[in-house]
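For reference, the chain that follows is the form predicted alone, supplied as structure tokens.
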Amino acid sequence: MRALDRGWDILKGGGPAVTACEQAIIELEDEPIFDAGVGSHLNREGKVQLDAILMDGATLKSGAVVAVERIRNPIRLARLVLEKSEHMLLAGYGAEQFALEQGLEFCNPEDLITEREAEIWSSRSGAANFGTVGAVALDVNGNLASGTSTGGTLYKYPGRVGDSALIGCGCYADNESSAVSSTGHGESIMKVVLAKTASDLVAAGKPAQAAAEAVIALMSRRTAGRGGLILLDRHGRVGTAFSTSNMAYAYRTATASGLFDIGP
């Protein structure tokens, strides 16, 4: 509830949807139980590499940055290239010489790295905690925006990106639609281009639930992988699906609000 909150006060106050996104991600990222920032996943080498981004939905821009190591929150990263930078997205060495010409402060990559994750990749035993995280949102304004970020897969090769920090898989923002963030098998999600299918959905007449559960139906069909949506549309009401064996999740609106942590 605490990123909700954190959330919902820019709104309240008149602030932007990214800033929204950006404060909301940022909670979670600072939260050890969460594959993302501290306490996300280590790679095969034992390191932890972030990807992380941040679309607007008025402008259609989005800013990511992907395998950063030395970034404690890589959301505030791609909130950067997102405003600072011509580029969609940077990688590795180059996104982290960016974050030092901006003036972020650098992180030492081992305090990213949580006891719980050492042991479970000292003991090959496959265990996991929750995964990405991301937020979507909507200002008075009628400006929308989403947010994803992530440590990625437990034991992925090095230099891996998967589907969070791609616009369109596991980020998309449109203002004549809606925002959407992924989450679940990332080579999965790429592959039907989650994200941007749900927005076209709706941008195609489907109500925000349907579209949420069509896209989920169409990635069980065609993939492996499970996975999983949060989507918010133009007129703010909430979708959400899940083909994982859980998904939490909570949103607030001006006239309900919910905290959700689903099981089988």
Ligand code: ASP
Second form
Amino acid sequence: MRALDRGWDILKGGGPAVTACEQAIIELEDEPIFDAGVGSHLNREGKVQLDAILMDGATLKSGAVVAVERIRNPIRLARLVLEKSEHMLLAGYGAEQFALEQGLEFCNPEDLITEREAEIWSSRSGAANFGTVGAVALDVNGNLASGTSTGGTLYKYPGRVGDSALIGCGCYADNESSAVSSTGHGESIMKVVLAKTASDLVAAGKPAQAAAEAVIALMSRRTAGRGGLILLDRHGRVGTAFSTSNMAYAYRTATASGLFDIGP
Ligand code: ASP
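Could you present the same protein in the form predicted in complex with the ligand, rather than the form predicted alone shown above?
Everything in the complex follows now, all chains and molecules, and the chain you saw is the first one.
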């Protein structure tokens, strides 16, 4: 709910959708329970490698970073790439160089590791997985934005990049259609280019909720992985669907709000 309030405050004050998404995601990255920022899953080497993206539906430009190890809030760096770089995706060393150039401070890579994640890693239980965070927003000027941030999958191969920070897979925003953020098994989401596929269905006339359900059905039919998404169309209509056992999400519109953490 804190993330929702933080994003909503921006929108209420007439602020841009990209800022609302960025601010909501910062709150979620700072919350150790999620697999993003502090508290992310550890890879095979016991390290945290983070991916994040922010997309502006007005320009179709996105800013993304992957496999960064020294950035506490990778969504802040994604915002800088979105606004200050001619490129859309920077990886590892280059992304961290860019952070330094832009005056973003490095954190100690160990600061991102929580006791809980270190225990999960050493017990090799593999029980806890997923927990990517995301946000979608529509501002008073009719601009849509979306963002996604993740620590990726537990025990991932060093340098593995999932769907989350890939435009069209873990995130998509187009003012003419919708804003989408997805979560779940990255390699499966990439196969069906989930976020862009959902956005295309909305552009073709499908209602927000029906589009969300249709892409999850497609993912179940064509892949062995599970996933979920949040979607917001250009009229402010919300769609959510998931095939994972649960997916926590919250939304607020001018007339309604809700917080959900339920299984199918
Ligand atoms: N989609 C993320 C990834 O594969 C994981 C997740 O959503 O939890 O990196």
